[in-house]
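Given next, in structure tokens, is a single chain: the form predicted alone.
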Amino acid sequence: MYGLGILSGMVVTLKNFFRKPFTVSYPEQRLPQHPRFRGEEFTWYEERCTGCASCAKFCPLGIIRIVTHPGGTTPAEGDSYAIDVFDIDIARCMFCGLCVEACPYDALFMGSGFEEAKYRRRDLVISVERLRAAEKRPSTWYRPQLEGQAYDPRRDGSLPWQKAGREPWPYHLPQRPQAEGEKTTGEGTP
């Protein structure tokens, strides 16, 4: 009896040697990533940022730190607020995205990478600088307008903030005049 466990045993053994490996030896090969990917960076389009703060009111850890002062420019007409820190600690962040979600200018997004390894915990707060500095490649989730452009943010380069949005933003452009009886659409735009 106690030979023919080992047989046994060595039968599975040799049935799984001869079989073609599923495991990637990673860094050296890479699987496929898809676009909605939700990784640990955070893309940030400070032409799109008002300095309102909604993503940090959002946050449930409360992980998101941001200081302003008034920008000075155009007050009357409000005026966004001028940045001076925008701290993003993700050794705290569970990447949940409900900051990206309660962004009403479409300035954070979740990013697609995912190497943030460090060795001290201070080197994993994202600070203003690298937010500004960083590539722009937002992940797709959340983003059904960068899916319908088969944007994809491993293989396509730098996204402008331009055709980051949810929606165009029509609303710098000059008004053509109405002409009468022609109805609008809704968006400001004839």
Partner chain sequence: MNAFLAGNSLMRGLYCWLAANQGNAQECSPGWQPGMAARDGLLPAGWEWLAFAVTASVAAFLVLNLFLLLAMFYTYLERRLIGRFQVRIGPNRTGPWGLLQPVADAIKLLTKESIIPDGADRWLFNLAPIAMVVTMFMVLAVLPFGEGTFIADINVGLLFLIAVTSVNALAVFMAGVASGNRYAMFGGVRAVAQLISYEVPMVLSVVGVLLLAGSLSLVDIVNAQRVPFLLLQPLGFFIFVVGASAEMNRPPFDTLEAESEIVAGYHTEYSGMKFGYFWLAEYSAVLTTSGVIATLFLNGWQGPLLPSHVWFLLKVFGLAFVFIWVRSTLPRVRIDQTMAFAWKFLLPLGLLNIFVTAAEILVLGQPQGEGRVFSTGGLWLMAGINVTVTIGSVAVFSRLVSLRTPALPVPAAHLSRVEAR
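Structure of the form predicted in complex with the partner chain, please, following the form predicted alone?
Shown next is a single chain and nothing more.
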């Protein structure tokens, strides 16, 4: 009434005028990213992968293609299938992470980047060579053992498979045994 509401609104905008902008100039500045961020490029440890194709079966879109032949060995798991083809078509991927959740051997991790823009759709298919050669910066999404180590993919850099740890807990069981080296209490835990 009497224009006072308009005036109080004007005061609010003037107050915000002197606030620091909440946006950032993206390529130079970046927002902090949580280690759990489900990123675009996948991290795959061949040493652990047995070629069971659980990831391919659990993918809601069926965009993981795996071709194997018998006769491989993995240092971690013993006998396994050798991988011929491991294509992840991230052009169609929706980064739900169900493949990572499905992997029984902790071989597949989400990545931590988000800048995979390409000019051609076929460049968006992550091939097995690219997975092998890629820098390993796994997201801690669905990998509590990494969170226990307080690993941050943007800060800490490449992680070899020996350090990535194994989760002894089958994911469908309710109670997770305490992983080795995991923090048990934190100040923020309610």
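Positions refer to the first chain, counted from 1. If you superpose the two forms and keep the largest set of C-alpha atoms that fall within 1.5 Å, you have the rigid core. Predicted, not measured: the structure shown is a model, and the values here were computed from it.
When two forms of a protein are overlaid on their rigid core, residues whose CA moves 2 Å or more are considered shifted, and residue 12 is one of them between these two forms.
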